[in-house]
Structure formats: structure tokens, C-alpha cells
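Only one chain is shown below, in C-alpha cells, and it's the form predicted alone.
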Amino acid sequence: MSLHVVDHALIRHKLTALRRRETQSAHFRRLLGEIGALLTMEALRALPESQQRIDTPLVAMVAPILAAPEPCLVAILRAGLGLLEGARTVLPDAPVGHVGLVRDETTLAASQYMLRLPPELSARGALLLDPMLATGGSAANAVRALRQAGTRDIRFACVVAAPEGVARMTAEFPDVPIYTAALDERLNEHGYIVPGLGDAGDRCFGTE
């Protein structure tokens, strides 16, 4: 299977904390970037290297660099921008594209409204973010984006994930490996990952 759900105390705590009902808009936004960071230093740990001769101040030396430019970070508006601007902080300098999503309330499907992706794409690959793995229609239609612009590497993070999306990410896209720091229990009728934490979004930008 390609979920991987991240074992790290600090997540869990700030997953937690991000849950809460209490939790205001500022504080959620805070800590969804700090679980953000967390989960692109763990999507990303297997990158690969190659080795090259520099000089520290002492002696030279052969440390490890990457073997090939970062990847690109790609959020699915709106919520994903919270989990980008931590990614953005281990990689500073990585190229930033966009997906826009709306999810239809009844019919729960997604369609898209806006794509804005970095020329290098292809190259480069992708670390895909988005708090909510629910359904998997968001997440299943950004993947088919980036594949159509050119990519196969592809990585997909979020927050929480039901078992519905991680079931209809691994059988449609079984190469794209999934990170998550939780694997809730179940969807409600409404499509809401349960026990979850609201409308990602909403919570994030004070919109609810």
C-alpha cells in the first residue's frame, strides 16, 4: 500500500491541538504550517542523492546533496495553502503551482476552476498538499492535472485522511504514495472525515 502514516509525537500533538473545536483561525492557520513542514521533511526523506567534493573550514571533504533539483510544491486551493506555506519553509526556493477545487455539497465532486503550474513540472516533480483526504475526488483530479502536465512523480500529502479517499487514491493511482498523520475512521453523509477537524478552509481562513 502506498499510505504512510507519519509516526511523530510533535504531529500528533499539533494534529491534537489543530482538531479542537476552540481552536481559532490564527493558532489553526500556525499550526497547519507547522504540521505542513513537518510532513514535507517526511514525504521528501527518500530523495535521491549524489555525493560532491566541497571544503569545510577545516578540510575538504565528499558530503551528500540532492541528485536532482527539489521538487516543485503544488497546493489544492483553498485549503492547501496553509500546509504550502510550511512546505515552503524547508524549501525555500522550490517552484509553487496551484490546483482550484470546488466540491459540489450534494453531488460531492470536484471540478476544477483554476491550475497554475511551474514550467519545470516535468522535471522536477511534484509534492502535492491538501489538509483533507475525504473523498479522494479533489485529490484523484489534482493527480490527473498533474499528470496531463507532464509528471509521474508525484507525492501527496494532507493532514487527515478517511479510509473512502485512501481507497480511491491507491486503486486509481497506486504509484502516488500518501502521507498523512492520521487515518481517521470513516466519512459521514455529508462527506466529512470523521472525528476530522471541520472545513479545513474555513478554519483556516476564518470564513466559517
Contents of the next structure:
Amino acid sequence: MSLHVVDHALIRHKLTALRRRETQSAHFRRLLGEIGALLTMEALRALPESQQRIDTPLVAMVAPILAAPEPCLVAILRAGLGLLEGARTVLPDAPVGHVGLVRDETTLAASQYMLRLPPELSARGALLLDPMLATGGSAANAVRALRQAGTRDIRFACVVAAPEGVARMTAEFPDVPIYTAALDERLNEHGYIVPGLGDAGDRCFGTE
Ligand code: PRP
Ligand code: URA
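I have the form predicted alone already, so could you send the form predicted in complex with uracil?
Every component of the complex follows; first up is the chain already shown.
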């Protein structure tokens, strides 16, 4: 199974602040961005490299560079926008896509209301961003949309994952690695992750 629970003291520290009930929207968004940057670094740790001859101010040397253009960043709306802000500080030149998805509160099924993907997607691959992997319906819907757009090379980054969502994603898309800051205990009867951090979109945008 391709699940990576990122082992980083700073990520754990920031996630604890994110989980706190009293953390207000502006702070919540800032933390989400910071975690987004750290998760992006981790998810792209092993991108293929090549060597290039360069001149430093002192000498000539052969130094590593990325072998191919960096992957596209794709945010699942709305809460993925919080992660995207941080991811873009690390990859400022990456093309960006958006997948608008909302869960039905009763059935928990995700429905798509918007899709805008960069043309470079199939050539570059994608890092898909959403802070919450709960039932996995939203992530699965987004991966299907990316696949239909022609890319097989997809990584998924989230902040909190539930075992139910991980099971669904790894069964349906065993070739999509998942990078998460935490694997939580379970979903409650309303489909919320426990202990979780509540509704990420509402907390991010102050719509609670
Ligand atoms: C939340 C969250 C994820 C989704 C996860 O979005 O941001 O996208 O739920 O749940 P799932 O794994 O069960 O699909 P929501 O539908 O609340 O929309 P929002 O981000 O606009 O608030
Ligand atoms: N979406 C959220 O924002 N939070 C959860 O706990 C589950 C789905």
C-alpha cells in the first residue's frame, strides 16, 4: 500500500494547532499553507534528476537539476486552496488546476461543480491537494477527472486521512501514492474524521 504518513516534527506541531477548536480562520489558513509547502516537499522528494554543468562564482561544477518540468498542482475546492497557497511557494512556476467538489451531507457522495485543468497535465503529471481524505469519494472523483484528462502520474497529498478513505483510494487507485500528515482513527456517523479538525472548508473560509 502506498500510504506515506509524513514523519516531521514541524508538520505534527502545525497539525496540532490546526486541530484546536479555538484556532481562528486566518491562523487556520496560514497553517494549512505552511503544511501544504512541507507536504509538497515530501511528496516530490524523489522527482527524477539530471546533471548540469554550471559556474559558481568560484568554479565550474556539475550540479543536479530536475530532469523534467515540475508536476502540475491541482486543488480540490474549496479546502484544497489552503494547501495550494503553500504548495505554490515551493513550486511557483507549476501550472495549477482546480476541481470543484462538494459532498452531499446525507449520502456523503461527492459531486463535481467545476473542472479547470492545465493543458500540460498529461505531460507533467499532478500533485492533487485536499486537506481531508474522509470517505475518499472526493479524492476518487478528482483522480478520475485527472485520468480522463490523460495523466497517469498522480500523487495525492492531504493533512488528515481516515482509514476508510485510504482503503477506498488504495483499492481503486493502487498506483496513486497518498502523502498525509496524520492517519486518524475513524469516521463518525456524519462522515467526519475523528479526531480530525472539523470542516476544513468552513474553517478555512469562515463559513461555519
Ligand atoms: C470536504 C473536504 C474534502 C471532502 C472529503 O469538502 O475538503 O474535499 O470533504 O470528504 P470525502 O473524502 O468523504 O469525500 P466539502 O465537500 O465539505 O467541500 P468544501 O471543501 O467546499 O467545504
Ligand atoms: N470533510 C471535512 O472537511 N472534514 C471531515 O472531517 C470530513 C470531510
